[in-house]
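Take a look at this single chain in structure tokens; it is the form predicted on its own.
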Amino acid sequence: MAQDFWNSALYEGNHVFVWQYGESLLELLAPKAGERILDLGCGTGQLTGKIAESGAFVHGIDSSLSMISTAKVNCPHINFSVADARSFQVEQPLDAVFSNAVLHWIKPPDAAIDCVEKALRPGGRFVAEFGGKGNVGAIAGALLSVLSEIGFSQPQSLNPWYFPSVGEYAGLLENRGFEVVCAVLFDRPTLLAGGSAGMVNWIAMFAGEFLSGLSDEVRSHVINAVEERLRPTLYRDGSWSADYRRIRVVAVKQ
């Protein structure tokens, strides 16, 4: 992404579920002492730190300077740097590339897969989880509907996300010489922190591109309208949930 719209304080304060859910992904990665591993889209570094606990040599990259700055504070013993998932390079071939909750932000997806393939040694593994087909379908649908009603002729053009099906993404990996050994799509309804402000916080953190360029008044109207449409299905007992669907993949470079 060209601009750094990430707020690392808001991310750590209200959206810790992003990396906490990713902890179980580490079981699929199964890092070993001495391995060279890249955490692609490392955010504020919590999972990078857990990979390092295995004794692996891990490097974290993220396109956000704000996230990398916070990661360096959280894990000062780990090497972090700002880099784009679509153009990063490594000095030596890696044993594994790990990525949690990142690849749905990357367009075109082929560019990131190409970089991963070039970074891995033969037999190296790519372990990733990200938003899959249907992810936040209710939230995105409400946003697109409200924007259309206030006069946006093509609100879909504002959508920053890429949510592929299992077949689509597995095909991209296979076309670049990977053997896909695991690929699954599953629902993960996710409780949002912040109580009644949970949906507002989520939109501010993850869906700001839909609202870019709007005045404060119009932005407030859109968010309120979206909340009202989602309230019957995603708000219960004083808290909001997000209708997440995730893809997990494990692929090996041939």
Contents of the next structure:
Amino acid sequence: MAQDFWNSALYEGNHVFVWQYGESLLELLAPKAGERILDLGCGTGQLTGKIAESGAFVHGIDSSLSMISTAKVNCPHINFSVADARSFQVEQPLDAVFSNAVLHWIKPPDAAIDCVEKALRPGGRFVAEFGGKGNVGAIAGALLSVLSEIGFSQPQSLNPWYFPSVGEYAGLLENRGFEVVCAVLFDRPTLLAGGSAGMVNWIAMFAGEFLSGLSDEVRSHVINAVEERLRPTLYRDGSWSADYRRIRVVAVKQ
Ligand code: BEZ
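Following the display of the form predicted on its own, present the structure of the form predicted in complex with ligand BEZ.
Okay, now the whole complex, with that chain kicking things off.
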């Protein structure tokens, strides 16, 4: 199993916006009592719990044992298990697969789309939101340019994220036999918790792969340099924001 680098306590404490914004995605899902729904990449289970409130039978999966352990404490009445988005299977066909803020971590993307398609019944829906083309462009750009200045020849190879355009992702879904009924890309600048520590916290939580293998000293040099580069655009009145861009899709299995 891949290394579990998620810390569910830090995630819950500082990154509440991940599921607060996800609540509006639930309106697109519109879960109904009795439906069988999978929450793909459920994290600590906040949105899984909201789906269950509709009376749907919901199951949450996540690749992180730390996240799943916390989700079981948060929602003891819901089924959760550790599973990979690229290889999960379900016992009975589902009415819907829901996924918030996860699919930008999944490479190759078509392995996950394949599993979603196999898990749904014909007519079942896939409702997802994740980082789209240009997401955290300023932050990623600052990390890549500081790393290249300190001698990395191919810093892009450290980039763990997949941020597709609407056209690219809709094409992948259509190739797998989905009808894409809605696909949008939109800016969502997002205020980070933690005041002046907000960007350092965000980088520690989400961008660790850019910094893996660096000594403590070089790592703090990189983080400081990234902060200074971003300060004029992303720091205001004592708080940091992240330049999020989201892609939202609703697709129906034919
Ligand atoms: C996102 O939700 O867009 C995101 C989160 C962490 C890293 C990159 C993107």
